[in-house]
Amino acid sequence: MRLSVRHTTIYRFDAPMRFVTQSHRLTPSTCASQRIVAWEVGAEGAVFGASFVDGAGDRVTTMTVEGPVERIDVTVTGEVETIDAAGVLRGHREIISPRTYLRPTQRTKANGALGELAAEALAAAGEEGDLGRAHLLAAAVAEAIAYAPGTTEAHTTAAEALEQGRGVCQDHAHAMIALAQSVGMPARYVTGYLLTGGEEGMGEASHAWAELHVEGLGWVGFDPANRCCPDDRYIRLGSGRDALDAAPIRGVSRGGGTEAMDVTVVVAAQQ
């Protein structure tokens, strides 16, 4: 499938900033399940600096805007060819050991309730291998946390989302990571884009899911919000230990004002 993306992030400052510096994970990597046809990241008046591939195989680029800065429009446009690889990440070059992703963060730390959910999910696993166990954990998250936009915040933890039983794709991914790590499976947070449509799909065009490391198979994606593994409707951007670590845009600014942000993402299938 060929997918087109238009992603705009607008930053507004109530007082002009002296400068703004950002780190972007806004360019998809090339792997067996996706290939960039065309891709461009831009912002008027910005200077794009160093660009490198980090240890997790993700493209990172720096951007700086000199002040006075009252508004920044970061635009992403491009096309990517995708195939359905059943969620298996192949041909993605990275050097970080999967064991790095056994350590939880504040957002993904498993409490007693999350540990109990993992134990209950795997109680009937029998002779299931790691892949089967991962599917059982994903199903448990989908059942325990209903998809409900607007019910959680950016800082909501996996434990908090489970307690209230509602959340969005970020919460599903954090809970999936917590459950997997609690039973000794490396897990990480993934950001990207999703072609949505119809009543069955859950989530917005800017999407997140989890990847679990399965012995003998490698990294495999799981999207509890949509009760599936990523297929050709998904574009993978980058990964990290949680939503903050994997954020497509992270930045610092110097000045005395406050920041407001608006994000719009449109993903479409091309003929």
Contents of the next structure:
Amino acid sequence: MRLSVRHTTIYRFDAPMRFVTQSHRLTPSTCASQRIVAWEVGAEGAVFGASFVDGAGDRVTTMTVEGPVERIDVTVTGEVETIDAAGVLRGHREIISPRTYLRPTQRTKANGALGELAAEALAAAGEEGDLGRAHLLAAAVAEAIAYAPGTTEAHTTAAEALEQGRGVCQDHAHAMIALAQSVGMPARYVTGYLLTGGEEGMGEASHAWAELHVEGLGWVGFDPANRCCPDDRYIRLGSGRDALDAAPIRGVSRGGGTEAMDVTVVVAAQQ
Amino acid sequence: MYDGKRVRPAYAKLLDWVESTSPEALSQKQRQAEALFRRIGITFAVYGEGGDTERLIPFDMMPRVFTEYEWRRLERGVKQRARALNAFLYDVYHRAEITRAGIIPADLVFRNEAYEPAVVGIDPPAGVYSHIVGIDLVRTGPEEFFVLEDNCRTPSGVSYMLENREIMMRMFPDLFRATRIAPVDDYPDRLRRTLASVAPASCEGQPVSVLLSPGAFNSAYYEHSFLADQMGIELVEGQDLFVQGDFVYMRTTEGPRRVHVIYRRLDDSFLDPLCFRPESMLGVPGLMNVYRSGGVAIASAPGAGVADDKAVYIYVPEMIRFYLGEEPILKNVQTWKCADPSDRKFVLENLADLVVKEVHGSGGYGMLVGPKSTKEQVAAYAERIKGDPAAFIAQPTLALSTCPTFVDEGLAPRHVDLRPFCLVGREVHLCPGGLTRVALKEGSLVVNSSQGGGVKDTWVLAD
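Output the structure of the form predicted together with its partner chain; the preceding block shows the form predicted alone.
First the chain shown before, then all remaining chains and molecules of the complex.
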């Protein structure tokens, strides 16, 4: 499928800022399930530089804007050819050891309840192997945390989301990582775009899910929020240990003002 | 100082001087030394000793003395270790051959808190990650040195080495005239050259190095300003630097100036809010991106701490064999991992004879010195080990060498350790001297200043 993406992030400051610095993970890499046809990231008045591919194969770029800054529009436009690889990440160049993804962060740390949920999910498991176990964990997360926008915040942890039983894709992904790590499976946070096609309950076009490292297969995506593995409706943008680490935009602005942010993401299938 | 009954030749001249000086004159000299230190205001905590309370670390004017012959062997051992530790760091952030070969357990590296995924795949200039390696050593016999721990991040205490020497030279000019003592005062210049030697390839002309400090509230701020001053480089804080395009710049009165090498005395987690702790105001936003894309060098590299972890320490002799194909010159202290069931059993059965440390602890806090502890303390510690075995390692109590030290009763033997400073750039250099720490309490084996330790000058005498 050929997907087009238009992703705009507008920052407005109520008092001009002295400077703004951002680190972008806004460029998808080519792998078996996606080929980049066109891709562009821009912002008027900004300087781009210090770009590199990190150990996990993500393109990272730095953006700075010199003050006084009152408004920045970061726009991402692109076209990607996707195929359904049943969630398996193939042909993706990365050198980092999967074992580094056994270490939880503050957001993905498993508490007793998350550990129990993982144990219960796998209690009925036979000789499934890693892949089967991963599917059971994803189903358990989907059952335990209902999709309910506005009930959690950016800094909500996996443990908190499970306790309240509600959350968004970020919380599902964090919980999935916590469960996987608690049973010794490396897991990481993935950001990307999703063609929702206006379907009920598919969440937003700006999406997140988890990848688990499955012996013999490598990294495999699981989207508990949509009870599926990523297919040709998904564009994989970047990964990290949690939502903060994988964030498409991480920024710091210095000055006296406060920031308001508007995000619009439109993903469409090209005919 | 004594070799059996005989005074070791290295100490002969020193002892002559002590014997020819009246006790009153000696204690007056000691008071004079303390006054000098107070006037300079050298009060700071030695790295990793925790706590930010500024204090004056007691200075003992009796130096510790090595002969050049003794020092040469030690020097080869320290340099060997520094090279192996850097080879290990390069390896674990690239192909990790050492874990593939099964020499170090993969989880000990990749699940280690100090392993930094953000630097995976980076090729720092000259392949160096740890540019200043401080190796803490103890001596147990004429030819026998043991490494207590490695410090690959930002080992401090070097300003003590320099100040101790300066005060000694000021107080005892005659001794320095009569003896050929290897100078240490070129250390700042060596450090400056080491930093310049690892400037990124994109640097044209003379590299600009800066010392990045967390600021005046940091307990080691004295050392930061002292070293920057001695090296003739700018002492900066995060707000003095900024990132634009591919590079890092320093704000100066003449406008922005590109910085090539950052000698940082700031912990990894504060370096860059866009990569590490987002709330950090001490770092430079975007710094890690410039570092990762090759626009600036950082000494020492973020993530260098994985090489000086107490659990990784056990494998350093294996590292030396694996990377250098050499036999280790300096010994490791035998270490039992409480995570290992049979080691744990041994440790719990012999707790009263062992020294037990927290794997991630430092500064002599939270450790148990079995022979110096009460039955109750030993029993309580055993419970802590059982509660979280992986957090502890144990070592035998070593028969540490002693060194004559001025105490209230006059000259008496006290246990000492040594931290020499090894510089690693395009070349490897060991400064002939170091920081000798002394346990001032009689019989004590803990030299940390937070636990009643002091410092001494360290002399390497020409043969």
